[in-house]
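A single chain, nothing else alongside it, follows as structure tokens in the form predicted alone.
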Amino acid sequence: MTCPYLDYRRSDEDHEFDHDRPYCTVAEEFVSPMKADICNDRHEFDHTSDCETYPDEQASEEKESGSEAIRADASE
């Protein structure tokens, strides 16, 4: 699952690029391609636990809902 706060933009108030670049809407800044790997959960990263700017309360909610889904699958 991709981070819901990841966006791709060609510009902000100060910069304009010739192609889309990853933009974190929480930090309100462009991020490096390596950081975007975390946002996109590539290379076994998890944006809820590996990103330092991802909101802690939302990470807890996602992990809890994921645990409930796993328990529901196990009981079926």
Second form
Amino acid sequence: MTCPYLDYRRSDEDHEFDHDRPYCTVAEEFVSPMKADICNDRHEFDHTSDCETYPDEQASEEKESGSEAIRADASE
Amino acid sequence: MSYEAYLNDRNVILTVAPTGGVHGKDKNQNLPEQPEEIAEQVAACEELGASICHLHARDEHGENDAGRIQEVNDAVRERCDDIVIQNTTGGQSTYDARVQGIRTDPAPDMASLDMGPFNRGQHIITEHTRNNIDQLAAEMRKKGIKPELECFNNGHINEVYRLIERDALEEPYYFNLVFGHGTFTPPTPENVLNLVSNLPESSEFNLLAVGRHQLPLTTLSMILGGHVRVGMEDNLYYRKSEPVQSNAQLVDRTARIADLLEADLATPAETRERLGIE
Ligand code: SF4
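Which structure goes with the form predicted in complex with the partner chain, now that we have seen the form predicted alone?
Following is the full complex, with the preceding chain placed first.
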């Protein structure tokens, strides 16, 4: 799943581009093509665990709700 | 190739790597990403003496997209005279994406062949298993594509010896020795000498060094009888705090250094002959 903090923008204060580019709304900057793979969860990179910019508290909340879902599955 | 060879046969192969897969225009707006932009810059570099171009493809957002490598090849062929086309099979993406580099029509003259994994950022390890390397080497050989053997650190040279023992490569073996941060070989002149002294007979070597190491270590390579790769894939600055204006700016400086060292730059035809490319 694409990171909820990923946006595609054409400009910020410093840059203006011809096409929309990947932009991290947490770091408030465009992300590199290499990093965009993580933002988009490509090639088994997961934004919650593999991104150092992803907010920690959000990641633990998601993990928590993920494990609750797993527990619910297991009890079915 | 050796210092002796430099004295007697001063023919340097200059590769330009205009784009790569790491940086985007947000880091340097002059970095070419789209097929036409790449082709335009490669053509300017060919005029200045580059005989090989090392190519990556991007999508319209600037993200890596191996599926567009055909478009990049077509644009370069359209704009350039005779430059040797070398497609990447490297980077962080899956094998299925990377193999696109050797499935273009026509096939490229050359392709990079990473000799093993390396780290990128905090969490990325490039996927270069021995099995993948063997498969890529076999397909390249079948199609007559010359592999550029990318050694990101000393241990990767062992992997080339492994391929030679399996008779998977044809002479001359064309190495690309990579120097830089992280899991690359630490960028020092001593390490350049060390790696070069470990190469097998019948080798030619190219040297790539990232960032501010590009200028001194590629110059050293020329003196040692090696070849050079420059370009914005590896270096976004011309000098400290001064962003590169174009790939041609880096190629031009390298061509001038070669001239000062009384070395000739190999033409694309000479490069093909020297590396045994049909
Ligand atoms: S850099 Fe990290 S936090 Fe920002 S959009 Fe990408 S994955 Fe999300």
